[in-house]
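Below, in structure tokens: the form predicted on its own, a single chain.
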Amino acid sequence: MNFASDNTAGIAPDILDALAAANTGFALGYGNDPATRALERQFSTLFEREVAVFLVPTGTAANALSLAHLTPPWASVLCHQQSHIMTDECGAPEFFGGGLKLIGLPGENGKLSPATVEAAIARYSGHRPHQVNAAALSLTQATEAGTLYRPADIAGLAEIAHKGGLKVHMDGARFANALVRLNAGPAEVTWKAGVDVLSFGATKGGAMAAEAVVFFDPAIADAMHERRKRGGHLFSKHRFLAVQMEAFLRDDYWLRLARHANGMADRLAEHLRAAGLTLVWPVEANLVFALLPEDLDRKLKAAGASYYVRRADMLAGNAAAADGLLLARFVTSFATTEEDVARFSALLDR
């Protein structure tokens, strides 16, 4: 009954097989191998245009390096105040960005609104050289609340950002979970909607350690090779990142894994509702947030259930907030089984 994170799951079988298959013979290092070259073409096909792709082992590296590439050290990145880059990356974007500033903005359901972004751009523009000006907007898909930006939402925010001279970055650690819920294509929710750079996640979806920074205009990616190397994230045995990602994408494996994770989240949400518990946000990806009485939290954990209790400030402005209740986050994965959900649900019914 492990619902702590999709990071707690192992490696998806096809990806593990691909790693084993790649562990024979020899291949040039640092991305000069055939698997990496093939993967670069695979990404361009996936996104229906020529893209520049840079593999890294962690989502933090993908976010930090891409934002540092878009943002001068004297500028800022606008993001949601609960975004992963703001709360869970130990200052990595600022570190790799040489001092760039993250500016956290409020937003209901984990999302930023056009009005909020427009006001922030107006506030962090001009007055040079005395203040940090906004250079990038970062959106999380799916958000830390498990909610989604629709293509029209992204397009509206990107239009505002581009009008203000900002580039648009998307943190797609759970990009696959968002796509299958939206029933949309990768291009539709990225460059066609105005996204300039995507942190494309695979680790949470079933890889061992594989993420990609995808530039939808290869010209913007100039010198990203050097930035990645200088940042210590260019793998020497690079083929082992490439084969993970290739297996992840092959025959829509990544979408099938995400569809299963989302389905388990839906099933879990149904049981939580049936037990009379309040769900805080819509279940749109593979995250479920519920308000738990403290005695129920103790009982569930004593029985072996694993999940995280989040800080109450995530509930700011949410009508579901209530005293004496804990905000619990449950995350399902490709490895979550119906039996896991059933065992957990039986505890709710006691």
Contents of the next structure:
Protein chains: 4
Amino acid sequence: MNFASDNTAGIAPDILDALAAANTGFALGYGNDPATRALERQFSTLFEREVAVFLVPTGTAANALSLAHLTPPWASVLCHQQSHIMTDECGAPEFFGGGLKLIGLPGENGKLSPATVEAAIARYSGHRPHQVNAAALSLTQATEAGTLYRPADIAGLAEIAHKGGLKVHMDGARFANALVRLNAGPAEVTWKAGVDVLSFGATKGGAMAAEAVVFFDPAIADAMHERRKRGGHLFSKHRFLAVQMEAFLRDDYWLRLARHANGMADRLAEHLRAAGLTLVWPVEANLVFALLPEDLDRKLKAAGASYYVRRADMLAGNAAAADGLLLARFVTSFATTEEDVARFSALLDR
Amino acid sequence: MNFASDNTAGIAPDILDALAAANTGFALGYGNDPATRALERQFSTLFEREVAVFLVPTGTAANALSLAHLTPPWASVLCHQQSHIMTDECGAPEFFGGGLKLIGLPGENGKLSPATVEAAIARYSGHRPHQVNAAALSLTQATEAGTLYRPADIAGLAEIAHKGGLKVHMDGARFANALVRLNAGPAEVTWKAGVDVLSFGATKGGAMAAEAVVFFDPAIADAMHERRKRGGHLFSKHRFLAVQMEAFLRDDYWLRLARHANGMADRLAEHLRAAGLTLVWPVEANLVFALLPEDLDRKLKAAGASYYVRRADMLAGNAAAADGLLLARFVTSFATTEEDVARFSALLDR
Amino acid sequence: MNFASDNTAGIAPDILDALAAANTGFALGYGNDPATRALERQFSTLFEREVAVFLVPTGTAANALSLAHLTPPWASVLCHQQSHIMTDECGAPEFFGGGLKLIGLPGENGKLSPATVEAAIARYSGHRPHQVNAAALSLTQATEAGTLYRPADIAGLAEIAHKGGLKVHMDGARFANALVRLNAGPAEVTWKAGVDVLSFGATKGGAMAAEAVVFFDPAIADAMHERRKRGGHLFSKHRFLAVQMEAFLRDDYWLRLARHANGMADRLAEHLRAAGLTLVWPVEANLVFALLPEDLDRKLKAAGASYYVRRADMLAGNAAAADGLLLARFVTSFATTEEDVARFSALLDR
Amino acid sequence: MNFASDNTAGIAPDILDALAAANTGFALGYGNDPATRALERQFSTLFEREVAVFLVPTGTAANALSLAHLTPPWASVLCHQQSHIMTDECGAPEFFGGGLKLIGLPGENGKLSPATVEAAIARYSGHRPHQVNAAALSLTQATEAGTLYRPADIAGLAEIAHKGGLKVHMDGARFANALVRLNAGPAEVTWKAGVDVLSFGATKGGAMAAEAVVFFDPAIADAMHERRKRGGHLFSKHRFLAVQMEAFLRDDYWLRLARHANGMADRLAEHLRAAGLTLVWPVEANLVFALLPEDLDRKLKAAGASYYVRRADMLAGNAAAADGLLLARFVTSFATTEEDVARFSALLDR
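Same protein, different condition: the form predicted on its own was shown, now please give the form predicted together with a further copy of the same chain.
Okay, now the whole complex, with that chain kicking things off.
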């Protein structure tokens, strides 16, 4: 009953197999190998256009490198105040970006609204050179609240951003979970909706450690080669990053894994609701947030359930955490089993 | 006949097996798992003292994080002018170190002499606050020239460094190759000789991607947690870094792998010498540098041998590359086979 | 009728005279001159303890250098969301601090409350190494709203900060204006109340360009020599910074200049109030904020009055700007004349 | 007899007068004043083309901002190994440049030769993304050795640089001293010869603290507004920077001041030569380097002469400092008097 995070899971079987299969013979290092070349083509096919792809081992690296690439040091990135870049990356975007600024904005259900973004752009424009103006908008898909932007939402926000001269970044650590729920194609929710750069996540989805920075306009990607190397993120035995990603994408494996994770979340949500608990946000990906009485929390933990109780301030402006209630986050993954969900459900019922 | 680099090899079998063996159940992320805890104890045992260990996926990350930790942004690192940090890390130490300066010093056989280091410390001291003074000395073991510092060499240099107020870093990307040749213990060539922080390499030695920053004084290591995270180098599924390293160290596997690589280099060196070619530096680890006539180079390459021809300026002050001769670098690894060496040797003989 | 800013004024007469008087003979550069030595003693006397002083030409430099000195790159500075460091320094603290983070907090009348600071410290503590924890608290005295912290306010906030392990910085660009109103001594409102580092402003008060970073614990100041030089802020003809400051401090000149500026602000406030206008915040220093009808604004501007109309969001949580009303900021200085205030008042009356 | 540096002098009379004259009435801050606007036009006239000008108070700021603007963080600046940016700015270029690298090159008489620059560009090109490639060439005019590049020298070096894709920066801390000796116009030795950005010095020449970054292609200058502000180098009372520079340039005042300084250096050189001492480098600006016997050094110092004895390694590859000889540097300025030179000469004669 491990619902602590999707990164408490291991490696999805096909991906581990791919590591073993690739472990034969010699290959040039630093991405100059056939597997990396093939993967680059695979990404272009996947996104229905020529893209530039840079593999890195962590989502923090993917986000920080992307944002540093889009934003000069004297500019700012608009993002949700609960986004991972804002709260959980120890200032990596600021570090890679030479001291750029993240502007955390409020938004219901973990999402930014057009009005909020429009107002922020208006505020963080002009007054040069005193103010740190906005140069990029970062959207998280799925969000930290487990909710989703629809393609039309993204298109609307991206239009506002582009009109204001901002580039659009998408943190897609849980991109697959979003896709399978939206029943949309990768292109549709990214560049066709106005996304300029995507942090394409595979680690939470089932890889050991593999993320891709995807530039939809390869013309602006060139210096990313140096950024990645200089950040210590260029693997020498690069083929082992490439084959993780290749196996993830092959035959819609990533979508199948995500569909399972989302399904487990749905089932968990159902059980929690059936037990009379309040779900805080719509369950659209693989995260479920519920308000738990403290004694139930103790009982679940004692029975071996693992999940995080988050800070209540995450709820500000969304729902009021009544006294004696905790905000609990349950995360499912490709490795969550029906048995575990059933055991957990049984605990709720008693 | 791939002698291009030790990173063209794949994953050593026991390490791949360890990845598979670890792929069971759930584990807390970010290093809060039992495998990481066990590895930390393993390192303290290995080095015969309490150490602080931080795993990262690349040698560039290990070096850059280490040097940034030892050196304030307004100070400098003394190193060999041909060291990897100086020539091949795209300014990672300068980036992580907030603009610190690397001072490249000359030295025969890829090594720094006490006189050179002493003079450099004298020069890069005082004249505050105008000059970028020296705060750290970085030694590479084995060096980029494939040569070694003896324990007494290290102790002598470290004493000079410490007397001048500098900390001592060792880039041990090929630390195992050095150890097996020196027939010395890990403690003996590091902290017992005065090394403060070690970049302990496993990737070139056989891991997929795993390096360790080892602090011999855990008291100064604390903020490295933040540095690593902020650099995007903290793995979420951290156990897969830990078990690579655990398998590398278990039952002297790392030393056996290195012994094989060194042995292959010795054999290669013998063949090159027997063919009448000049070896440029003593062969003490798994690198062999030879002066190759251009037509021999063409013949070897045509027959499928892979190796790098390096810039001739690496030879400055060491040996004169006669006209028509190239400086060729041959690197062996755990994966180099006797057959490959024999085939290569046969090409030389003809 | 120039009320645009206290930096639209020129140089106070005694300070200009001091520049001329110092322009004789030769003096060693970079602060190694007798005038600088004397000034350092003068500061220690002024603050009733040994202090370390670093002169720089701008307030942005003083703030950014101070904050970078107190805060590691992976930590954050708590400050008011309307503070100058947050809104008007183009990310200088983030730049000098290697990517540190400013956390802007709300607070009535431009001031932070103990409850707000306490909650922020609780939030930005722990969760290592994911979160950017708080390492410093920056208070502005006088605030951007023209209000003041009482010595007891500062002591209370500093106690909370120190208990949480934070250092306390004071942005004293208008420190003199605060002092004369509080009728308190420099020591009383700084280190005796728990301030660790002060940006001591002279430029707005009457200097050409001179600010001092004052460390109340000289033991932590050492590397500031390098920070200042490396930031390009160490003057070669340093005596001309020192004598500006010396003249500013001599015979309470700075306090007399500030008293005049405050008095002009009081008078302006009186006239605005008498004209039936709403003053937004208490007038405690040399800034007056009033809600102006748009047609009055046009009339005043047409008659030659100069002042800024600020963004209305500065009012959030304080007072509601009614439709058709602008938030106008009037700043007085040592150079503001009674005639100008009278002329302005006459315009209001009509 | 103060020959320690040109920055031990005070403010040239006309410049001090200009400060006083400008001290009237109010002016908008941050460069939005008429004096700044006028100065910008004056610079365009002076250089016979539209230029973009940014005033800052120190030469270190001017150099660091310029180089950071021309060079990405992962690239390098080629410069003389004895240049001020390399030895005396405490890493300011590296700091402002986000960790860029300075490559110090040798060169006779303090100057870089075409062959050296060509070889360095060849070396620091390619091998992406491992190596820190060259993006800018920085020339010092006059050099730290007191020597000059002829217009044809500059044109030759700039052509090599541009062909390699590098931009050309000139550190003109002593630009006036160079101009009057070369009998050339400002345009001729800068953009007409291929210089892209100039650090135009006035401080050593007679200002209190005023330098200008001059972009010969205003199209690339835009973000310098933010860089300067963010570096804490945008003066609020900006008119007092502008009028220093205006007075410096008016009626060739700067050239007259420089002509005097150079003349004093010539006379000093003559006396030293007449006393049988060896001059180390050609005396082309306002610096004289001589080899002094130690006892003469003691005698001169005892009699009140002030000058620096520099590190002997500055001589490497130029002339051998015989045992018992010191390398003494004498610097003259607009404030050096004929009487002082005569007194000094009399000491030599005895």
